[in-house]
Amino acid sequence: MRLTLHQLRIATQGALPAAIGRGVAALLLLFTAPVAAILWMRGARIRRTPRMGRHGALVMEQTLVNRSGAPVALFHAIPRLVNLAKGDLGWVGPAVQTMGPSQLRTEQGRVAASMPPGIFSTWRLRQRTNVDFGSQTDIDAEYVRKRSPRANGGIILRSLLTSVYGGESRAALTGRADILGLPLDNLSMDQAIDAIVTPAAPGRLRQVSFVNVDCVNLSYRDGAYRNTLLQSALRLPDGIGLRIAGRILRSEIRQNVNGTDLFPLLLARLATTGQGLFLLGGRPGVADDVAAWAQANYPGVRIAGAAHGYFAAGEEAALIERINHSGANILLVAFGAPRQEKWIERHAGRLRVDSALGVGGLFDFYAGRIPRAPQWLRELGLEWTFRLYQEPGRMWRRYLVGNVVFLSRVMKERAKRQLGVGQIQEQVNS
């Protein structure tokens, strides 16, 4: 049977890059073999972990560990070069994982397992900057659909960069993360949405506040705003700055639960529950544009109402009545911090909704007024640089000055905690 040119291209797609990758791994293995031999003589051993390879085949992933079983610093991945040279693993691919047969029966599982898993993967990259929304098989399938030599190079580069400030240790995760005196609810995106859509007790509005670096800085200058945050039912960590602070302070952040990424996931949930959503804020027409976008992309969602944020004090009572009579269960308020949080707190006793969220500039993104940073920049945790590029005159103080101020406060807090631990240890020893 003769193959057409198209069939031949499909059959050989990725064969050359795979061969090159195996050759590179073999060369690296040759150069690092003396290092591995020295470590072996000093007691290091190879740990073999069963993983799922291509089409569900068993692969024994190899890692160099010390006598205590911990990975050898810097050199733990040397034995993995054997996996790469054999073709059991690829440099880039779906995430290395243990997957059961039931997952292979799903379409996404079959797609993700159609090629060798990779040392570098989109899933693992997004975990490092806490933007791993969706299931692992979904993200693996996304990678398989979009893969290319250029995309693979980008994944490797971004993975190496984020390894400096990202990391994947989640051993210290607790239900709360304390960042500079602000306790944050350490939830995943799905858990946050579950909490938001849960009906509240009658007369008990659930205020939800997203907390980013700028919010923390504002809370130092505005005591009333800090108190509002402390009184919120949910305080959700927003942005890479909180992730970095959590690692420095050993108070790990589970996920970057920002309003912009949460919004479409919330709409998808509301489209199934039938709960109503009211959009309040932005310039005239912006909230209406967001409502139109939501209904076009999530046809089942019920938009109970939309109103801009440029209203006079005398119009406030009528606006609240409109929200209450709309039948909305969830209210999004886009006034910007700290005004939106203070407004929700001030009217909590009058608003008859289950949850009210302060969402900052979210409406401008979904109304198409301001483009969002590309995905690759978000995966690096550098979305803020795109916002600075878009509006340097308005954003330079918030990011260039604010980020430095925030990190200096974090480092001072770390030194303070270490001093306290040292004093306690001295007391114990004495």
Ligand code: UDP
Second form
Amino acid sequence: MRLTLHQLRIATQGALPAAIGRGVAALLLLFTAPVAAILWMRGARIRRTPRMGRHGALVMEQTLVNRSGAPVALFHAIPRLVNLAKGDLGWVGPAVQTMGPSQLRTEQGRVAASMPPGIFSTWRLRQRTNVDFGSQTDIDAEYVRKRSPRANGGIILRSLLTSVYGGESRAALTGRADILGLPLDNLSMDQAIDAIVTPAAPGRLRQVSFVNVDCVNLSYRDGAYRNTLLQSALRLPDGIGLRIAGRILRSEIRQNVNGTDLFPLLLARLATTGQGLFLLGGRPGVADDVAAWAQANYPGVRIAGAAHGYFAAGEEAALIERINHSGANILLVAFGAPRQEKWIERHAGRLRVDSALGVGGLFDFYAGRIPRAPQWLRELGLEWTFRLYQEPGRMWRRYLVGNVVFLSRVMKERAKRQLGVGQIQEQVNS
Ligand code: UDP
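Alright, leaving the form predicted alone aside, put up the form predicted in complex with the named molecule.
Then the entire complex follows, led off by the chain already shown.
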């Protein structure tokens, strides 16, 4: 049988970059081996951690640990270069994992495992900036299907950049994260959706509020809004700013649970449960466009109704009647913060839905009125820079001034806490 040129190209696809990657690792190993030898003489040892390699093969990932078992600072990765040189790990690939080969039972799992796992990966990158939505297997399979030298370069670059403000956390995850006096529900995206679709007790509307940096700043100027946030059933941490604040205040944020990423995942869930959705807000026509988009992309979804957000006070009672008679279980309100949160609170007693969410500008994204930041910017935690670029006139105050004000409040809070700890220690000592 003769191979055509095309078949040959497919069979060898990625072989050259892989060979280059192994060569680079071997070269680096040559230069760093003396360092490893010195550390070894001083008591450092190689730890071998079992990993799932290509097609489910067992791979022993090697790292350098000191006597106490902790990774050696700076140089712990030297022995891993052996894995890279041998090719059982790659520089970029599906995420390294300990998981058993059970994932090989699905098609997605087999695609994800068809390459050696990479020490840089889309999944790990997204974990760093808290945008690791969906399953690891799906993200890995998507990487394998779309991989290219250019994509790999981007993943390495973004991983290095985000290691400055992402990276491994030190603080433990707890159910509540406290950011500047606002207790946040520290849920994953999936857990948040679980909570939102759970039927509420009759007459007990569940108000769901997303809290981003701008909302926190707003809550300092607007006490009524702060109270509205505090009485919400769920407060969900939205955006990279809160994650950074969580790092600084030792109150780790689990995931970036923002409305824009939540919306399609919520639709996917509603398509299976059959619960109805009402879309309220935006300029005339926008909510209808979002409804059409949702219907086209999630055919099982039941859109109970849609209405724009520019109604007169006199029309409000009829609007609420319409929502209540639509059979909607979940209501999205997009008037922008803080108007939407206050509106939901004001009418909570009359709205007969299980959950009402204030979702800000997300209708404008899904109606196609405003393009959303590209994935690579989101992975960097820099979606906000895209909003600033789109509407500098309206956004400069929110982002350029707001972020600085927010960060300075966070630093002040940390200083206050450290002072507090210092005083307690003084008392203990005296
Ligand atoms: N909006 C509305 N009714 C109003 C004022 C605003 O429906 O009386 C809509 C507006 O059309 C836009 C959204 O509310 O779609 C506010 O978007 P913005 O980007 O300001 O919200 P953010 O996400 O910043 O809170």
